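For reference, the chain that follows is the form predicted on its own, supplied as structure tokens.
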Amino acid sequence: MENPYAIEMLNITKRFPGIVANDNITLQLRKGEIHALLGENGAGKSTLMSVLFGLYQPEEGVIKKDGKEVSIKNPNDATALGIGMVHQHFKLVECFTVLDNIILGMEPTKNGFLQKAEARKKIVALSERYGLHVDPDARIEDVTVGMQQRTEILKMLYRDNEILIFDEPTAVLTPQEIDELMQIMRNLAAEGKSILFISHKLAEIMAVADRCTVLRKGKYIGTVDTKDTTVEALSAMMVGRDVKFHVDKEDKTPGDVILKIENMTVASRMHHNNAVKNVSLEVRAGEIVCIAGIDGNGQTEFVYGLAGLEPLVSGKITLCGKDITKASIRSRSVSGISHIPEDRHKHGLVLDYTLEDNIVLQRYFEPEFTKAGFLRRKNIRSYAEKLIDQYDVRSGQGPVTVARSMSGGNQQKAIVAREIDRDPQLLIAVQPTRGLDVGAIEYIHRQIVAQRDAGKAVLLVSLEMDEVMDVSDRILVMYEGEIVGELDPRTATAEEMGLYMAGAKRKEQ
């Protein structure tokens, strides 16, 4: 009888300094199935997939492909075995084109010359066959995150990979792109490809996966058929307790205006037009105002202009009555703005610094942490330990862990801890729960609501429809750089919001 499994990872153990990332884990992937891997941040999911892709070597255990034991020493071995991986943080060369990224390492040559025309034909055929629409000549630095992800998927298909690993593939996508990706995965599985799909998003797992394996704190908890389980049962397996999916918050009457933006215009980096056009809004003490919209409609540039990362073309920003339009980033920060950025690697952390140094990045110059020009290391460490404990930031070596070595979700928790603990007047939270598990999302939402209840102003920028509807007090929809609608989350429907987000509906001016 033929072996039903495309891949078997049997009794895999992987250790790092101070932590057992994978503790005797067994995972079996059937041929032609979509198999989800679920677990909290730091549960060992990405580590297990990195072992399969040859990025790490396990201390114990064996890997079998089609019933035969194999040795995977590096990603080239994995590729030779038909295993491909789309990483959570894409491995693309930003100044290269889409085409160059796809063929990188497998360039077709003839007599020492590149044969790009042949490669282009294959890529165009693949993109049409699987509905992965890309512009082969666009540079990676100029395209959307969704297009970057399609490039990563085409990279795998170009190499004729049979086993496809998706690590948190929807963490950076819009709702529309997520639906497209789900359909692409179904098409791939229907063609006989076997897919391993790491996710925190239970609704997606229920929608697309055949089976789901759950890990918790590096240990194997169990494998279930998705048709025989519920979202609640999966979340309890994942975090070891029942999770609340709804945010509890009381109605509040907003206080004084904390942030006032008048006629803000910000230029686009990619095009010659303006990304943000003449936006005016107010955020009051004790309210959460959410900017909703499909990614790429000016939200990023709007936040950059507000945080001081980009100059304004025109307009005025007032914080607590003080004009900060031309203020530096640090003076905005000291004036009472905290910013949870969209891109945790680019603007949230210095990846090669320790966790404790990242936690005091915006406060190291305060008397508590500096004396006579020298850092007060003891104070920095005890402050970092307090936040690590309070926000359940999991890291192998505590405060001295290098930020780069932590899981994406725990990196995000560290940023949230740092920004909220600074006691700001205005908290700008951009995609604050991106890449987090349900337990962590529940906790972060509670923290944001607590800021509101303490009389702070919160400006939330989110692409997650559930988060927008659940957490905010007022919703402003941004489309092509303009505010096109203001909605009350208590009465608005997802359909109505979708129409505003797609530009099909605008508020009467």
Ligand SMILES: Nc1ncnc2c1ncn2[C@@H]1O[C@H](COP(=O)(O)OP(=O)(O)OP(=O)(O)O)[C@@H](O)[C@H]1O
Contents of the next structure:
Amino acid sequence: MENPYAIEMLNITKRFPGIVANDNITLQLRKGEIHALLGENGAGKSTLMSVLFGLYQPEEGVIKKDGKEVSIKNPNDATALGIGMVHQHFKLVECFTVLDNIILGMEPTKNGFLQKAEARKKIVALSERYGLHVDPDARIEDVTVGMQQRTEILKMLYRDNEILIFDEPTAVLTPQEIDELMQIMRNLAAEGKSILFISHKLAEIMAVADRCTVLRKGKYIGTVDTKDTTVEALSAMMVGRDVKFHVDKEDKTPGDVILKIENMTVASRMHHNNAVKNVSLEVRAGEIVCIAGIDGNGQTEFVYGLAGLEPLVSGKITLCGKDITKASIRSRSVSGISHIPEDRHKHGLVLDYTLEDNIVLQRYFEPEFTKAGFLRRKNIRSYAEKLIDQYDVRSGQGPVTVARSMSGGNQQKAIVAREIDRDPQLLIAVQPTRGLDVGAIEYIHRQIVAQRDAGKAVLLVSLEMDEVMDVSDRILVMYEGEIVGELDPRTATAEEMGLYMAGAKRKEQ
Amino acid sequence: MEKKRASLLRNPGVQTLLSSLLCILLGLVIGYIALLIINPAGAWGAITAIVKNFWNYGRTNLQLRYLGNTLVKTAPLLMCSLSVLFAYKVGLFNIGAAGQYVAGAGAALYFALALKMPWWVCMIAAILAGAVLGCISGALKSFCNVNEVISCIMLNWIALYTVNSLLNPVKNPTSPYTMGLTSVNPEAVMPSLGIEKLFTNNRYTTLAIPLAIVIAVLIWVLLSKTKLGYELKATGLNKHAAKYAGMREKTNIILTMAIAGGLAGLGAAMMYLTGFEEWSVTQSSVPAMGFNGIAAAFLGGLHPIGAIFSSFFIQHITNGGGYVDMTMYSSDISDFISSMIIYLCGFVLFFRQFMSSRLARRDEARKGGKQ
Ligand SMILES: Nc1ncnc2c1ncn2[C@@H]1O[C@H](COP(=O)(O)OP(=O)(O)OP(=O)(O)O)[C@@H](O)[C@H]1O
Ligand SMILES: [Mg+2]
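Switching forms now, from the form predicted on its own to the form predicted together with this ligand, please provide the structure.
What follows is the whole complex; the chain from before opens it.
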């Protein structure tokens, strides 16, 4: 009888300092199936996949391909075996074009000269066949995360990989892009490719995966057929308790205006038009205002302008009655703005700093943490321990863990903890739950609502339809740099919001 | 026992130390091979002469006196290596330490010989001159995004020729060298504070030696314990995050280069304000001190305290080169051998990496064996 498994990972154990990331885990991937991997932040999903891709060597266990034991010492071995991986945090060369990134490491050459035309043909053919739209000549730094991801997928296909690993591919995508990606994955599976797919979004797993393996704290919990299970059952299996998917919050009458933005215009880095055009809005104490919209419609630049990372072309920003249009980033933050940034690796963390040093990144200069120019290490440590405990930030070595070695979700939790705990007047939260597991999302949403209940203003920027509908008190839809509509989440429908987001509808001026 | 040794090997500090020692050994072996090729008869004698340096003298008081000479030049080298490593920690490669050192030398000597200032004024002038040069590179980097390596290299040459012409008026009428410090302005010589007594009245051993060590410790404290160090390192590791956190990342880059420049400038003061050497206004190459600082920084594991030892070692063999038998080898041989060793010193990080990957692989093998 033919072996039904494309890949078998048997009894894999991988330890890191202070933690067993994978504890005797077995995962069997059938040929042509989409197999989801589910688990809390830090459960060991990325680690397991990195073992398969040759980035880590397991202490124990064997890997079999088509029934034969193989040894995968590095990613080149993995590529030779037809294993490809799209990482949780993409690994592309920013200043290279899409095409260059795809062929990197596999450049077709003739007499030592690059033969790009050939590669281009193959890439264009692949991208048409699978509906992966990319601009081969655009530079990575200029394209959306969606296109970056399609580039990563093309990279795998270009190498004729048979086993495709997707580590949280949907965390950074818009709902439309997610739908497209799911279709692409189905097509690939239909062609006989076997797919491993990590996601925290249970609905996606139910929609696209055939089977699902659940990990918890490094241990194997079980494998289920998605057609025999429910979202609730999966989440209980993964967290070990029932999770509430909806946020309970009481109606509240907003108080004074905390943030007032008048006619804000911000230039774009990508093109000559302005990214944010003449936006005016107000956020009051005790309300959560959400900026919804499809990614790339000026939300990023809007937040940069508000936080002081980009200068305004024109407009005025007032915080608690104080004009902060020209204020420095530091003085904005000291006067009460907290900012959970969109890109946790670019802005949110100094990856080579320890967790505790990252936790005080916005406060290190306060008298509690600095005295006469010297850091007060003891206070930093105890403050970090407090937040780690409170927000359940999991890592190998606690406060002294290097941030780079932490799981993506736990990095995010650390940032959220840092920003919320500053007790700001205004909390700007950009995709605050990106990459978090359902349990953590529940917790963070409760914290955000608690901020609002404590009379703070919250400005939430999210691409996540559910989050927008669930958490916010008021929704502003941004389209091509303008606020095109205001909706009440209690009465608005997803369809209506979709129309605004697509630019098909706008409020009467 | 076995276990304990293995975990000791995994300690990053121990790994750095071992790879530094390995580099030294390899440098000596390669130097020895080169000597063998040139003239096998004198090779062993030459290499031992280099390693022995002041121990080539039999009598203790002579040994001490020549140890003093090594120390006199260790102090400026240490400053240059601190300059390089400080900038490196902030993500900048200060190849301009050489030029900043030159600027410091120019300022120190000009203030001493032309303006007849006391030593401490000359020293401050040297620090400032180095800092200004560093500032220029920093500002170019911050505001115009000019790579600091490029601007530093160009400034090295600009500094050299500027200093040559600046010091031309105070040169000795009969030689290309600047006038003797002790004869023209004894006030400008750094005080010895009795240190010379320790080194058999070597009058060049001055305050500079302990001062250099104190500064190394200060740099270590600055980098690891202070708010400024936290900010600077954050800027070096991720300038976007630094900006996001409200640090003035542009100012920080300039400040870093200014401090790095100041350190190199101070190094020059420690050299030229002892009267140990004069400046040749016809020299057409940038003094090696600043470049050797790069090697010393890496050999010291990019740690300020490590730099103390690595600077001493590098100066030790550089001076030791002077004891090679010149009847057997050409006079450039000493420089050749010491630069060979110094060159190898740059490989510390490489060896360290190699060591940890080998350890990982050995674990694999051992685990395989057990099964
Ligand atoms: N290179 C590393 N060095 C040390 N510890 C590591 C390293 N990589 C991962 N870990 C630790 O192993 C554990 C599992 O991490 P992993 O990235 O596999 O989690 P994950 O399941 O992918 O979580 P997430 O959903 O947050 O991405 C974490 O506690 C993490 O701190
Ligand atoms: Mg992960």
